[in-house]
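Single chain ahead, written as structure tokens, the form predicted alone.
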Amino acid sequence: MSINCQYLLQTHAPAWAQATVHPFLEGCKAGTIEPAQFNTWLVQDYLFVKDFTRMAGRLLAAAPDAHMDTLLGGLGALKDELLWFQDKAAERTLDLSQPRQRTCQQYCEFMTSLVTTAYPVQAMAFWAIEYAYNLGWQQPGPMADPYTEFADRWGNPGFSDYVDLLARQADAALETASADVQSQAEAAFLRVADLEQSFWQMAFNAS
């Protein structure tokens, strides 16, 4: 049987769970959330998109023809991304050239190791990454201001849609996978929870 997102999510539903609840995410929506920890979050996760548009680039190298115009379309999203991330930080005079933190840097790390693997990992870990986002940023419910336009931004309709077709290709490439690389899918997978985890702890633990 080859495995699926579906699967994964399924199977690991206690991992995954920990990639998308936290007490990050909840203090944004009461409103409780420290200026230090969101300011912290907010420049980390700039640095990491930048990488993540770098992982981007290379999963469109390796893609299939039929993946290349979901694909395209994400990556003029992530230069729109990376032009908001500046705004913010210039509302709230965030020097957006520190350096990674350790967290940050093993996140970048791993995406950067994903370019050895076949199409099917990447697809796969890619997916994970922006559904993390999806559904952790949109369980909450309503987030009181000013972090709605957070929430809005990667809980809305549109991006909940093109993480579905990020899904589908990615169990495309699953299903004629060897099973090595099915194994390695599975990995990644569990690797990129781990790091979410470890990504809002990092924010949150920020004083």
Ligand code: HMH
Second form
Amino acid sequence: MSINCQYLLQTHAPAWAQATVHPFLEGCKAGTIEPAQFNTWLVQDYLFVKDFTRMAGRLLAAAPDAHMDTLLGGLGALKDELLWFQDKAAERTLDLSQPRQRTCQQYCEFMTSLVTTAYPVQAMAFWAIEYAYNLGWQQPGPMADPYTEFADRWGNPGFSDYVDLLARQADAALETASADVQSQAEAAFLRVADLEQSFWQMAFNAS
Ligand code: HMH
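Please supply the coordinates for the form predicted together with this ligand, as a counterpart to the form predicted alone shown previously.
In what comes next, the whole complex appears, and the chain from above leads the way.
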């Protein structure tokens, strides 16, 4: 029996809850998030997504033929997302050329380090990163403006379908993976969970 996405979510439910439930997201729903907190998240997440896009490119390079179509769709969505971040930053007159904060830097370094791992590990981590936002932005329930469009970006049904496809691809890759690769995938999942929690906390701490 190989590990799969469902197994990881069940086995590590507390770690996953910490990755996807945070006062930052509750603050968006309640409208109590401070501009400094939200704007810090916006700039740092843009810097994150730029590197996540590079990770997506490396994942595509390692992927079997059957997984290419979904990943190419993902890259197309990331192209739009980067432009959308630039629009959102311009509306708020935010400078996107700021340096990465420590947690963002650590997350980017982790994503870069995955290039030396086998495809199943990369596929698992890629799914976990997308699912963290798909779940996190939906869980508080409908958000008031101006946060509605942020919640919808990662919570919309089309994005949920894409994340499901990513889970199926990661599961398929893990099915034939060695025990060593499976344990690397589990470690990568836990690292994503940890970094997601730290990323919310980094933005929440801003003042
Ligand atoms: C920190 N995790 C973080 N930012 C994102 N945009 C996503 C996941 C989803 O792409």
